[in-house]
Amino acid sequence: MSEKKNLDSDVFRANVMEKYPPKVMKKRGKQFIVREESPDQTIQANVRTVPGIITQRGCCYAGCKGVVLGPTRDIINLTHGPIGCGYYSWLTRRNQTRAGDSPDGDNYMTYCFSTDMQDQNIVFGGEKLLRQAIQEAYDTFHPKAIAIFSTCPVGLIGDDIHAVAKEMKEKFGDCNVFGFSCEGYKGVSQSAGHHIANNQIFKHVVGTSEEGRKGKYKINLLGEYNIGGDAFVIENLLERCGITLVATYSGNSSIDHFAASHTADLNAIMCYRSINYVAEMMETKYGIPWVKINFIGAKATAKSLRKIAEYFEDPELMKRVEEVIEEEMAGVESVIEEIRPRTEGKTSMMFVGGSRAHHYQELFRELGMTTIAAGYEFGHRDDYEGRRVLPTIKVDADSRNIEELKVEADPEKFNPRKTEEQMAALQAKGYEFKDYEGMLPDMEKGSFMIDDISHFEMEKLIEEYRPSIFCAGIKEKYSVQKMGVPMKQLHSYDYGGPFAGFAGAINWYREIDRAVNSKVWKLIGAPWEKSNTLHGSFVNK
C-alpha cells in the first residue's frame, strides 16, 4: 500500500472514530466498516449527514435536474428559483449529446433556463413569474416539452408548480409541460432527486408515443449519462452487434426516446441507484424485464454484451456479439500488456456516486491495481449489500417525503416479453433478472467501505495509506492533489473520457498510467516539510 508499515484496518478505523464525539462516533461507526472474510455484513447508508461534517453530497434538486434530466437535449429544463441554483447545475457534468438525426435537431443543453426569483417573488409568490418564464420559453423555442424544477425557496413559500404546469400544457396543446417537486432539502441526498425524476418522467412521458425505433433486438439503456462521450461508445458497440437502442436514460437522449421506451424488449441498467425505480415500474406496467449490466471495463463490457445477447436467445446475435468482442479485445490486451507492468501492485481509493465507485474497480483490476477503500455519496444499503437486503430496510421519514407511485399493468400496453416458462428456463441456466449483488462482495478482505465519507476521514486515509490514485468529485480534487496524490475526477472526468466500453477502457489505462507514474507528485509539499527549519530564541539583555 505504501512504503511505510500501515496500521491494521480495524486499528486505523478505531483511531479515526475516537476523534468524534460519542453520538457522532456511534453513527459514523455504522457507516465506516472493514470488509470481513464473509460478505454477509451490514453498512448504514442513506441517512442524513451529521451537521458540521464536510460531505461530498449534493441536494435533491441536483439529483433530479442536474443528473437525470440534465443530459436530455430537447427538453427545456427550467429551474424555478434563484439564478444560483440554475447556474450551478448547468452543464457541470460534461454531458454530451448529438442533436437528433438532422443538423437542425433541437438542443437546449447549452442554455441555462431559470425564473431568477428575487426577494419580492419570495414574499408575494412566484407563480406569476413562472407562467411568464414558461410562456417566454415556448414563444422563443417552441419545444416539445418544458420541465419545471422546484428549488428550496419554492417549497418553503408553497408555489404550486404542478398546477401551473397543467395550466400551461392545456394552453399550448402541442408542448408537454410537467414539474418536479425536487426542493433541495428533500430526502437525504441527491438520491431523492433521482427517485422524483423517475416518477415524473414515468407519469408524464413514458408510454405516450408508439413511434419507437424498429429492430429485432430492442433495449433501453438506463443509468448512462454520457459523461465525456461514454454513451456514444456504447451506442456504437450495440449498433455493431445489431442491437437496437430505443432509449437511453438519459445520456444523448430526447423526449421522443423516453415517450416510446415502453416499446423495448429489455431494460439494461448501468447506474442501479439512479434509475432502478423506472425499471421496476416499466416491468409492472408494460412487462419489460430488467437486468443489471456494466460497460465500465473491457471484461465487464464483454460480459454485458453476452448477457444482453443471451436474453434474446438468438444464435445469430450471440455469434455477432462474439465477433465484436474478439475484434475489440485484441487492441485492449495489447495495451494492457504494455501498461500493466507499470501499474501492477498499485492502489486506489474511490468515493463517487451510485455506481462508479463499484464499476471502476473493474478497470483498476485489469491494470493489476487494488482498491483499498471505496464508498458512495448517495448509496443505499442495497448498493453495498445487494438487493437481498431490500426486505430488511425500514422506511424512514425522509423516504416518506418521496411519492411512491401505485403502478398496475396497463390494460392495453402490458405485454410480457417472455413467458414464465421462458424466464424460468433462462434462470435455470444461471441468468439473473432484476438482481444486483452490490459492491461489498467485490471488495477485498481488510479494505474499507465508507458511506458518505467526511473530509476528515478522507485525509486520514490518505495520510496513512498513501494510495497511488484517489477518485472522487470536484470538491475533493484539489485537497487530494495538495497532499501529493494524483486525483481522478469521476463525476465529469475532468477533461478526459470516454471511459466506457473497450475503447474507453484503453483511454482509462493510458490516463491512469500517466497519473500514477508521474514524478510531479513527489515535488508537492511545503518547503518546511522537506528541509530542516531554523530555530531561534529570544535573549534578554
Given for the second form:
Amino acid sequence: MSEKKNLDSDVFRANVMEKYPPKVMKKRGKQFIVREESPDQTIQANVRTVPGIITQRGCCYAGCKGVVLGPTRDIINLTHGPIGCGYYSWLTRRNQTRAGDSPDGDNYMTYCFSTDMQDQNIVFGGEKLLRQAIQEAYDTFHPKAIAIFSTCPVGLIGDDIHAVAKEMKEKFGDCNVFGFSCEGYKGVSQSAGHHIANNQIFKHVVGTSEEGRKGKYKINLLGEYNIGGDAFVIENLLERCGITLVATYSGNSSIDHFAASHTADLNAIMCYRSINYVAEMMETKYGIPWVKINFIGAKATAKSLRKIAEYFEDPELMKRVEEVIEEEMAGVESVIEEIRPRTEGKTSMMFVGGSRAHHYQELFRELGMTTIAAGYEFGHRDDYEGRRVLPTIKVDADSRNIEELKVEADPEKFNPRKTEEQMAALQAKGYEFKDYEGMLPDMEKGSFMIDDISHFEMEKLIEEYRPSIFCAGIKEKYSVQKMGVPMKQLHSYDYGGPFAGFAGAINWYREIDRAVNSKVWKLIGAPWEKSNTLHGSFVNK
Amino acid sequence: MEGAVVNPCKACAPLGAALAMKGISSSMSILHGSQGCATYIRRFFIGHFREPVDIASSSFDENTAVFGGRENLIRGISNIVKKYAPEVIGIATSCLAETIGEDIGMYMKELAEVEGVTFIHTDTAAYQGTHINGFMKMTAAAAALAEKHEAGDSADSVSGRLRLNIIPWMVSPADIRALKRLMSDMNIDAVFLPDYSLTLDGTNWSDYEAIPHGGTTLDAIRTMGRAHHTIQFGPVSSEAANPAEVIKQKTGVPYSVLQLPLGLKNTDAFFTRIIELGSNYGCEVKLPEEQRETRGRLLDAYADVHKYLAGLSAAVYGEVDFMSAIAGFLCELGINPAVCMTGEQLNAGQIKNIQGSIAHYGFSSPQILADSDFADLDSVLGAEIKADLLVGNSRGFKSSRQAGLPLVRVGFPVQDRFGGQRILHLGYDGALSLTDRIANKIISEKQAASPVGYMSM
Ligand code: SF4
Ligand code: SF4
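The form predicted together with the partner chain is what I want next, because the block you gave corresponds to the form predicted alone; please supply it.
Below is the entire complex, every chain and molecule, led by the chain shown above.
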C-alpha cells in the first residue's frame, strides 16, 4: 500500500474507535491495529468480547462439539442440556466423511442427540436423564463411543457428567463413554472448547489401540476438518507420494484412527489454533515431533509436501514428492496464467477462524491480490505474532479455568522418533520444528489486523475500503452482499470446495475470478432511476 | 424415546423472542446469558432468511454465571445504544440466566433511565417452552405497550373503517406482506405485531443501515388500544402466552383467536370473521373481487389435482398450530395426514381437538406424536404408517431421505433451499401455490421413475 493509504488507515481506525465508550475504546484499540514496519508489533487477542458488541464468536461448547469431535463419524455426540444448543449445532458444518472407509460403516454425523432438559431436571439435577439417554443411544445404535457435552446450565446445577460417563462405560464394556465439561461460558470463544476437546481425546482415546495403518512414512494430519472435501484432496496427494496417513484430526476421521494415532512418526499441523495441544502432548508422551504445514495455496502445498519428505530424510520419498509436485504445478500454472490478468491488483478482507484468515492469503497472492484487512474470530496472540510470543502471553481468568493436562513420557510407548542429534542436524540445515510465524509477517504495511471484529467495525471497513471480495461466515454474508461486495464463506465454502492442495487451488482461482468479476453488481441501479449510485453515505439512525 | 431426543423438531424460546423483536421498528435484541446462544440463533435465522440478523449478548463469563449478570447487561445495553441508537431494545433470557435466577424485571427501573429507549423483556428459558412460546411471550411483552384509547381521540374521526390488530403468529415475511395487502384492499386499518416482512426480507441497500428499516413502530403499537378488535392466529400457542389478552387487559380491545388462515376452510373462516366484525362495528368490509376469484381458482385447482393426490398419505410436523393447519389443508387435497409430529408438549384435550378437526374432513384420526422428535417419526414411518410424502420444514430432510419419500418444504426453517422467507402459505393465494407445489412434487417423482418420461399429463 502507498504511504498515503497508510495515513488513511490510522485516521479510519481513529474514527471507528471514537464510536465506542472510552473503556471499550481502550480495549478494542488493542485488538484493532494498523500494520506498521516494526516486526515486534503486538495485538491483543483471546480476550472476552465486550457485552453488547455483536461478535462472530460462538461458545466453548460450539468449539468442543462442532470442531474436533463433530467431523468424526463413529462417535455419538450427545448434548447434555436444553434443546437449543444441540438443535442449532445439528449438521451445520460441511465436514465430509466416507463412512464406507470404516469396516462397520457407522456414521452418526447426521444425527442430533440431546437430553432436552426440562424444568424439573434443572431443579432436581439431570444425571438420571443423562444416564437414560446414554443407555438409549447405546441400545439403539451400539456405537463404539459416546461423547457427552455439557452446556451452560449443566455446569451450574452441578451434574457430574464424568462420573456418569465412567459408570456407563464400565457397565457397557464395549463402548467408550467420556464427557466434556465445555459449558459455553468457559473461555472466551470456541477456542476454549478446542482445548477441552484436545485434552479429553488425548486422555480417553489416543494410545488405546495399536491397530493403526502401516507404512514406511506414517504421519497424522492435525487441524484439517474436511470442509468441502479438502481432506480427500490431501489424502490423495499423500497417497500418491507414498505417505501413510494414520489419523486426521478431524476430517473423514474415525475414533479408531485417533486411538492408534500415537503410532505415526510425524504430526503435521494445518490449523495450529485448534489442535496444537494434542501435538504437544503427543510429543511429550510418545516422542512424535510436530511441524506446521499448510495445504492452502499451490506453493504452500508444494512446500508442505517437501517439508514432510525432508523429515523422513529419504531420497526416494523426496523424489516421489518432486514428481507429484511437478505433475500438479503444470495445471496450476496454466490456470493462473489465464485468470491472473483479471484478478491482479484486487483486494480481499478475511475475518474467520483461527488459521484460515492467514492460510487463504496464499491463494489470493497467487492471483495477484492483496489482503488489506484480516483477523481471527477465535485466534490467540501466537496466531498473529508467531510462537515466539508464547512466553509473554498473560494467562487471564478466562484461560485459567481450562485444564492443562500434566503429560509425561509414557513408560512403555515413549519412543523418540528422532534422536536429539538427528533433530539438531536437521535444524542446522534450516529445518524447523514447532514453527509458526503467525499472520503478522505476511501483512503489508498499512493493512489492518483486527481480532474478534465486531459487526459494526466490519460494516465500516467495507464501506470505507470496498474490497473486491470479503471472506467470513454466513453471519456476515448477507450484510456484505447488501453493501454490494462479493462475499465468500470460509467456514462452509457456500457448498463449494475443495480448496486444499493443487486441485483445490484451481477451484479457488476459478471461484474468485467469478466472484470478483461478477456482473450482477452492475445491475443494481434501475435505468428509470436518476441516482443509482450504490455507495451512499453512512446513516446512523 | 424417554431420555434422549434424537433429531429434534423444536428450537429454543429465545429464538422466538428474537424473531418477534425483528418485527418492531428500530429495535435491537439482547440475549441475556452466554454469547454462544446469541451466535447460534443469529446463524440459524440467517440460514433461513438470508438477511443480516444482529442479536447482542450480555456475554456471561464464569464469574457472571456465579455472581449474576446485572453489570454485563447494563454494559451491553450501553454499547448497543452508543453504536446502534435503537428506539426499542428487547431483552430475552437464555437458560443460563434463568438457571441462576436472573430477574430482568428488577433491572427495569435502572434501565428506565436510559434516554430515548423503550425496553421490552420476557423470560425465555428453553427448558420451559419452545421457540413458538418465546415468540408469543415477546410479542405479548411488546403488546403491553398498547395504550388505552380515550374517547374523543382523533382515531374516532376516521369513521367507517374497521380497525384491527393482527397478531399473525410466526408466519413468513411473504405471508405478512400478503395479509397487509389484503387489509388495505379491504379498507381496514390494521396494526401487525410483529411485522418483519421488510426487516427479514429486505432489498439491497443503497445506504448502509445500522438497523434495517421496517417493522411496526412504537407509535403504532401504542395505538393498538384504538382498534375495534384483535385477531390472533394460533390457538394452541395462544394458550401458553396470549398477546391479544394482554392488549385486552390493558385497553379493553376484545379479540378472536383463529386458526392460521391456511387452506380453504381456514381462510374462509378468517374472512367470515372479518366481515362479521365489520358489520358488528358498523364498518363496511367487503371481500375484494380478486379474492373471490382466487377462491374460485383454488377450488378449480383442487379439482384438477384431486385425481393425482387423493388417497395419498402424508407425514406432517412442526409447531402444533402450523402442523394442524397444514394437516387440514392436506385433507382438502384428499391427502390423509396419517401422522402429525411436533416437538411441543400437548395435553389430551389439545390432541383431541386436532384429531377432531381432521375427522371433520372425513379422515380417520391421525396418529399424533406430541413431545416427539424425528427419530420417533422415522420409527412410525418404518413400521405402522405408510406415507407418500412429508410436509414440513427442512429439518425433516434426514427423515425423508431415510424413508425414501419426497419432502415438500414449508414453514420454518427452510435452510437448504432458497426462498424460505418468501414461501406464501396463507390465504387462497397461499393455498393455491402450496397445491401446485405438492402436486408437482408427486408428479415429478412419478415422471422421473417412469421409463418413458411422459411430457404431458
Ligand atoms: S442454553 Fe438455552 S437459550 Fe441457549 S441455545 Fe441452549 S437452549 Fe437455547
Ligand atoms: S447455553 Fe452455553 S453451551 Fe449452549 S449455546 Fe449457549 S453459550 Fe453455548
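If you superpose the two forms and keep the largest set of C-alpha atoms that fall within 1.5 Å, you have the rigid core. Numbering follows the first chain given and starts at 1. No experiment lies behind these values; they were computed from the predicted model shown.
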Flag for K23, CA shift 2 Å or larger between the two forms after aligning core
no
